[in-house]
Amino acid sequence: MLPETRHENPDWLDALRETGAEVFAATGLPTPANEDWKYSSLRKYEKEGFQISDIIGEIDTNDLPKKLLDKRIVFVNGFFQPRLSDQVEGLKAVSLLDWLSNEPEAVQENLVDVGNLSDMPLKAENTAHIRDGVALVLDAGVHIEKPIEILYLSTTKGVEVKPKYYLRNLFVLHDGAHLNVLENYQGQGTYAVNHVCDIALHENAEFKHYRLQNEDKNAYHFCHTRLMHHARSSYETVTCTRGACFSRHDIQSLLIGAEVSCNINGLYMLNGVQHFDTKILADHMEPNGVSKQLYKGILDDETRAVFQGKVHVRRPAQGTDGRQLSHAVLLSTAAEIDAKPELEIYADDVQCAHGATSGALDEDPLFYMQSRGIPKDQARRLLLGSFLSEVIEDIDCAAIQSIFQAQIDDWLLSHQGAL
């Protein structure tokens, strides 16, 4: 089944696609020669021979994983599935093509990139293949406090090639709107996903945005998130990563308004030969903004993690509070973590700090717990679980917190022999 194109595209969208195609043709896939990809190679990905696919197949509710929350919006192979999705009162889930026919200026404002696509080759590739997507819009003053699950299911069912799927989403929260979302990435088979998410937070908007990346262990997961923060808006995100053989998440947080709050946190649990790469930019442009980054992970076997976090404080952004931390526990001598925290500050009145640690599990508390009669395997699980749980302890939604805690407990239990 192929999605149908229902509207004639405006000239600016065709031009945007052409720009993306031209940039990607010129740059190609990023290599370690690119500073942002210094620690990550896509040679194995390139050898897989993934091909673009628009095939969705015959998917029904029996093909979907169990719901994590009461309300769920469903995407399959990059396309919105209204018939499999729940209606959420107050939330407008609008096809980009439908929105283009009614409010083309609003789409253009939120879709056109203000950056240089040549610095973001995979986003350029996604831009070249924009066909449809969904804008999730909250009108001014609308509060949806109960969390919503957004399921992104990728499947090779009915597909004869190794498929590559593209997805483009917009979240637009108008003045004073509040939204709480859990994005759940799942899949079966060998496939690649290139997902771009643009988020616009208008004045006093509040977005709590959680991500569970649990793709198939044979999958490749690429995601680029861009945030536009207007005055006094608030953003909180926690990403839990345990899936995909290779995953990369680029987060571009543009704090263009004053008194903005932005917390970008994550935890990861890796085994086998998994590779996980995160790159974060918190760009403070106006006064009295707060940004915090905390990433913690466990690496076993021959896994590799990369954390590149940057806080950029421009001259007008006096009163900025910007902090970032990366901590990793390595359970194997073959595991590796590369951390590159950065501060670039041009303002005088700021409070900024960064730090990174990595190493084996501390033997002293482990010995203490064993001396109190706790078996070694259980003691290691308790210590590792406590280490990761710090990332989720400030989540004020009990349902989301319990979902992440269950992921931590499940991973530790399934690897108890290795621990």
Contents of the next structure:
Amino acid sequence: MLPETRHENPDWLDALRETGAEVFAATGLPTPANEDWKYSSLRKYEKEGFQISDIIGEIDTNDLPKKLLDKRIVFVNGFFQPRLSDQVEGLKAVSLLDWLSNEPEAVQENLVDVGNLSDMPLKAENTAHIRDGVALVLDAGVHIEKPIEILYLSTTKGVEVKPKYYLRNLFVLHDGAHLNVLENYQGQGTYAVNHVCDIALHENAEFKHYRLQNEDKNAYHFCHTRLMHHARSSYETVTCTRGACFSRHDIQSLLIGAEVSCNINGLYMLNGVQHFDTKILADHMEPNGVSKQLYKGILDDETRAVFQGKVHVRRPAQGTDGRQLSHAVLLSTAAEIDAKPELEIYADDVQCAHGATSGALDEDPLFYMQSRGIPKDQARRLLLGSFLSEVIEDIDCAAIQSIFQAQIDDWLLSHQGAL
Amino acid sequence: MLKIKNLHVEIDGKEILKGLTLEVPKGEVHAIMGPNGSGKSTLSYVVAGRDGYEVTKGSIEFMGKDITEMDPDERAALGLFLGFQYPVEIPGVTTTNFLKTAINAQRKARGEDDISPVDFLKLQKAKTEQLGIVPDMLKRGVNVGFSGGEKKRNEVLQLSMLDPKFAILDETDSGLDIDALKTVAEGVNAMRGSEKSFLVITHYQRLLDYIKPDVVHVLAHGKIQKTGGPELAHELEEKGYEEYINAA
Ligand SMILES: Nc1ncnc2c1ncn2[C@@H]1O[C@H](COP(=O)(O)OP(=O)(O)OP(=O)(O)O)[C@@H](O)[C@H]1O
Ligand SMILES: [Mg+2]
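Take the protein just shown as the form predicted on its own and give its structure as the form predicted in complex with the partner chain.
Below: every chain and molecule of the assembly, starting with the one above.
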């Protein structure tokens, strides 16, 4: 069931894979000795013994989760499924394999600059296995304002081993292009998925990028995002995390142009033994950039969340406005959050702020609400829901906002007993 | 309506109420006055059902039912209301949403249908106008960034919208300017009737000029020390609590 092999193996790409493989062979998986991985151990992941798999069982529309938006692009076990996907006007390419066969030079241009792989072992591993992935390419001035859903479904159906899937995703928005996307990660079974996402926002481009991580509770999810921000481009992302037993999200935002705006927000709802780690870097290199990070989450049972956010302001980046906040509510004494917001500033005319809070739900508002007739579990849901909703209140796309709201409501309701 | 018998209450093992007995019949307004730290707020919390206030002896009966073991929301659904001395901030939940949720939760507990959105808005509009509350406050998080007086008005707004059978007002007058005090008193007086009772906790005679109590109690050392008519409040205003403080 693999797509036909077309022009998917140009020399430069083979060389790139080779580099990835060499680096990964040298680094191996990151360990907590690595400062970036201080709070997250991959021992359990290693023990699972995941293996690369190319199998895509028979999947038809009935096997897919409910469509969240009008248009949907579907990937199953790492490969684009044209048969299950909708046509979207205005896109030059949809999948990496497609784009490779049409415009290999353009792909090369967008793919070869991978950064320093030895600092990013999982990205190196992904690079060694580049096959397919989403590739949404918008010509200058093209506007896609209506949100598109990209479903990444991972299954273990018909797969003998515990499978490991790699996706190499590209979003390229040329000058003045607008795009609105919801990436929806779902799956069934014990599997691992490693996404690498490269985003190029050319001048005045605008990308609204939403993510819903709802992987199987036995799955491992890795996602490495690198964002190239050219002048006056704007980026807004909200990641809603509620799936996977282990997930790690790296976001590197390189503000290489002036006057860019970069909002990186997230909300998470964890229970059981889930572990969720986010590492963000906003690297301001040019003047008058705005970057904001807001992460809020609820942790129950024996869950653990890690938030390492850094705003780096280089000397030329005068007039930078950089903010990062992490807030967590702990519903159990066994839950834990490690928040490490960091500022590194070399310019003098800047406005930067950061902060982190965590703690149990306040008893006073709960009693106040109860005294007005609201039962305790409903009062808790209302308080927790409004706590999380702050992350989505500025989303101007109503369809996306209500999808996230529904996720919050659903999680809180399914925890009624535990709350 | 409310019958409290020989009530002993402990907080963290420390006895605060030491055998308090009090009865507020249907249709009456009673006032409680007493020195700081005498247990007035403790009484109001324990009647409302706050966690951590342990009833070690005695009972609280409301409308013929022993409510000592009931959750606060169950008590509210029965028609009990507490106006807080220090109203609590609830960030992220707008006053409108809060009020609607509370009204519907109480209706649900009583087996009634939700209030229609139109009826709710009508009710809210009428009550906010009556109490001179600016509509903008309804869109903000409950009590978040409200001034002391605004918080107290918000308590009275909740009181009049929830329309309970029995309300305890714990120093609802402190922090209010003179005009607000009159408005609030008018709000309470408008609710007064043969079916409703109030227990008004205050330090000031002034409130009792507007809301005329039927009975005044003096609380000190965790017990009702004296019960009398409205004239008792005047007497306290003149002489203070010395007599009761030294009683122990
Ligand atoms: N959580 C608590 N832990 C320990 N002691 C408490 C607690 N809450 C109240 N108290 C004590 O109980 C006593 C009664 O307090 P309460 O608030 O009921 O007084 P009050 O009569 O309402 O006073 P005021 O007129 O100042 O409002 C005080 O001595 C107070 O310090
Ligand atoms: Mg008090």
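Positions refer to the first chain, counted from 1. Everything numeric here is computed off the predicted structure, so don't read it as measured data. The term rigid core refers to the most C-alpha atoms you can superpose between the two forms while keeping them within 1.5 Å.
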Core superposition between the two forms, C-alpha change of Asp321 at least 2 Å
no
Exceeds or equals 2 Å, Cα of Gly133 between the two forms, core fit:
yes
